[in-house]
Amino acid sequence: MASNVLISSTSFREALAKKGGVTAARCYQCATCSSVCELAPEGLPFPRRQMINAQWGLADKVAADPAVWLCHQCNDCTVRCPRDAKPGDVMQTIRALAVENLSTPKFLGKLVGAAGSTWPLLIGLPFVFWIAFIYAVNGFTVPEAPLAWHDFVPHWMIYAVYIPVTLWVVIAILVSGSRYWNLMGQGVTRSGSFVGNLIPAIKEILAHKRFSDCEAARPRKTGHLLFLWGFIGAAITTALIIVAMYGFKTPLPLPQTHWMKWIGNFSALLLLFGGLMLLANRMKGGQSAGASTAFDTFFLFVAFMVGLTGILTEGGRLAFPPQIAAWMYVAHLSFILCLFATFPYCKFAHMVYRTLAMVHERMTGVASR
């Protein structure tokens, strides 16, 4: 395993303790966690084995274990643990370490993984970039009302930024995802096609079916669903507008009564309310909510601000003075850039690794080692 270890055992134990998984040392292997987990398969239940692997610093086993991602942090295990070892929080910390150490390049994973101290840089750099870019192009000259955003930030500027960033993110995800897929596949036999098993896995994720089996964290299901479908709706709206612009020569800005506006605004509301529910759950605290970390909060905050600034930008174009509306638009573009650029390195990457773990589970019938 030497060539495939993502992090040494000593470094793994130190990082686990530093990032919130220190309670793993309390575990005395009573198996209460595995017995109460509704998501763990009968043959290879979790998280008992993952807890002992974490205690022993078996980083290679933990890194290649799909059960780490099949865990949805229901926290039924944490609520019932007689030793307060917080298995749900430990699994969450292991996932954060996995994202950090699977990252391509790794220094970006480290940067986002340390969001508790690096967040001013992660959020501030996109703002500085957009302000400088707009100033270099048009001197930050704001057109008179009613604003049309393409008069302030032409479409070519949007494409010049987000197309390269998107390509970078796709490459980073493909490289990191391939590393994890290969790690999981060591010593096991997969059967069937990847795509054939990917489709039902995606359907399950879109419905958040496994969250329904959780007890302690069941209230989080609604927030997660709203959040997920808000992103999906926003992506669909963007694609529809691009097709309308270039395929049907539809003039912009669209009127507020246009059906594409309704989809976009509704998606933003889903994102906003879903984010509020998840943030409120985190702030409430308690064992059922799990421990809050900067890694989680950073992603939630940025995604929430994408939705909030999107709504303010949409309404502000007509309701605010042009200068104020322009700054709201800059904020919106900046938070979108931050979210896109950190996708492979923040909690957003769960979407990739958990999906791969669920596909692997279907192709092997094995949940964990």
The other form holds:
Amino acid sequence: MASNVLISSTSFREALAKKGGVTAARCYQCATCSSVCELAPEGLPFPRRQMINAQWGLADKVAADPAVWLCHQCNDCTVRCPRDAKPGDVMQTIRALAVENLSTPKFLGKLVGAAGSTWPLLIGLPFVFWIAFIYAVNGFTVPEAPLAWHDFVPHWMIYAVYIPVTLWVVIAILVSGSRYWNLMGQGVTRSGSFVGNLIPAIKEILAHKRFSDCEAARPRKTGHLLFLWGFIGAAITTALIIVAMYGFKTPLPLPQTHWMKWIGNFSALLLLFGGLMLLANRMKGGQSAGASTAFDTFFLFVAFMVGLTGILTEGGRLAFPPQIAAWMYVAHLSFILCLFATFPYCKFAHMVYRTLAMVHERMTGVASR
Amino acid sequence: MNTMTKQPILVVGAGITGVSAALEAAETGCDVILVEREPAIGGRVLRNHNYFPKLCPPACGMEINTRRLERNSRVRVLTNTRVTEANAGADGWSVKLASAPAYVNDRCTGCGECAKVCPAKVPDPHNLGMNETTAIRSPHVDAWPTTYTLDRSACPADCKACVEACKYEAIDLNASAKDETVSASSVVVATGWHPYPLEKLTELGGGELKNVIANVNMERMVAPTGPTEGKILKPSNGEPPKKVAFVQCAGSRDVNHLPYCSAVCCLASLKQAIYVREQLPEAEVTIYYIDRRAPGRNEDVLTRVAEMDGVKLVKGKVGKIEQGQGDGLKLRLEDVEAGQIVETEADMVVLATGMVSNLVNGDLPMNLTKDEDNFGLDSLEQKVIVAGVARRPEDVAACVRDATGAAAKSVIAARRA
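Having seen the form predicted on its own, could you give me the form predicted together with its partner chain?
And the full complex, kicking off with our chain again.
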């Protein structure tokens, strides 16, 4: 295909309009948005170009665009847009469509992409699965207090579920991620090694440097930072406990005073606190928050519920009768399953695509802002 | 004697539109009352140095009109006068007019002795407050009527300097306001516009950065009778600029400011680019635009400027202007054709601000149908005709054509049962 041939995709435009990007049609290409964007690299201005790509339905260009993920939805553009075309929302919608289109297999991307209507299924299925699984293994017999979770759900059950799901997710993400990486790389020269550029990109993400440059959406920075570190903390805790269990034969449950519990608790609090801040910002709404679509709220809700049910499980084991606490544990397991299984298909995937875009940005030399 | 209509036609606003409409209606044989709130006629047009596309001075066109006015006894001109009430009746309108006190009466010869002794200084409204003038003065060099005007609120207590200086007993500091109720068989609303306030464009440094001025300020600056006697100077230090940037659509076509296109700013900036290059051949000029709207014969101006040395036209709206080095200014935009973010310096920025309808603030107490942008709509049934920029943003030539149409419509409305 010659590069000067533009293919307009009607289905892309329809999907964009349906999922919250209908305002792209108002854009008259004045470029105020790019000029006020604090994140746009000098040589790769956005979102003006993305607005016309979206408006014209240039799905191929949109799919291969690193700028789509370099955008952090500060919404400085939306606040200043003279046409109220809401570039911030359009970029977010483009990202939602990108997650859907890059997903492997695609039907799962479509299913999760339609979370606005499919959420009962997406959240309900993990519940049904866990209840059925536990019933099949031990007839849902809740042991007497003092409750140890492995007496209720033995560890092999946990492994039997999460190890295959994790493997699946890793493969799906690898396939989708490399597809995006290759699309971005078409017709541009990258220099340096992937890993060598990945490390500074991750450092930047962990410090949330770019969020600080945002003006309109700066309130989101703290919430997002806490949320991210909550996840990282939860992952570290899980790893530590596995090492302790098998490496050091540490008996479970750990006493409440154990330092690993402290890390876990602290992470859960970060997750809850950060999640609440993000939810509050979305509920407050307004131009600086941007429009909230199912793409945003589904992931935020599920991740928040993982933190909440985690705290309830931990506290409930000691505070509530085993019959009630058991249900909290089931909820926790189900929300984790939901979060894991939808990772490549929901907003969670932005972690991967944005990181890739930031590495690409470094390797193509447009990173100097 | 009135052969065309029973009652006179009332024209509100004596800018180029109102004056033209009043004259054309009068020349059909109607009596006309022309009301102007300022002390002299001419409105916004006389604040322009030159018209586009021919770049000739507007005083010339206004002179022809004042001659026509002086020769036409059917037009009664009331300056310093506002409409304070307007009631529609079966036969037309009953309109209350309030004239400010005539502190200077028509015995005034315009000799200027009063201004020489006047101790009070006020911002000069004709020059948009860019310089100071005396409280008693000629409204401006092209003023008609030529009678002086006094800003009484600026007088120091018990000061009678001007009264004593006047040989013609033309000044009465105790003059009182005059009210009058007139009947009008139809009304032409030609209330015009005012510039969109610079202070509202904070993102572009409007009102904060000294060297960010509006197009209307540039117009006064270049006028030989203006605050700088025709010299283009940086307000920060009075030196001529070396790099001038024009920012198009500054607060226009923007839902956060004026949502519409004012139709004249592109040409105004192109015209002003010529001013700069003619006066300061060393100065670089860049015009940053979204679209270059130069329809009809105005396109010749665009072509002329685009081919000029030292002038660049760059597609991209300037999103941010900040203080740069010294008194310089830092502009940020995306050069759309290059696909690059550009951060550039200029030492003077002219914001191409748009036109706000004067019908916006309810100054004209008249039941009038307006569009969402506060521009008025005609109603032959109500015997109201809206003309010029009060109807929609347009250039001087279009206003004059509009005025002729409005004159005809006002006669039609007046003669309707």
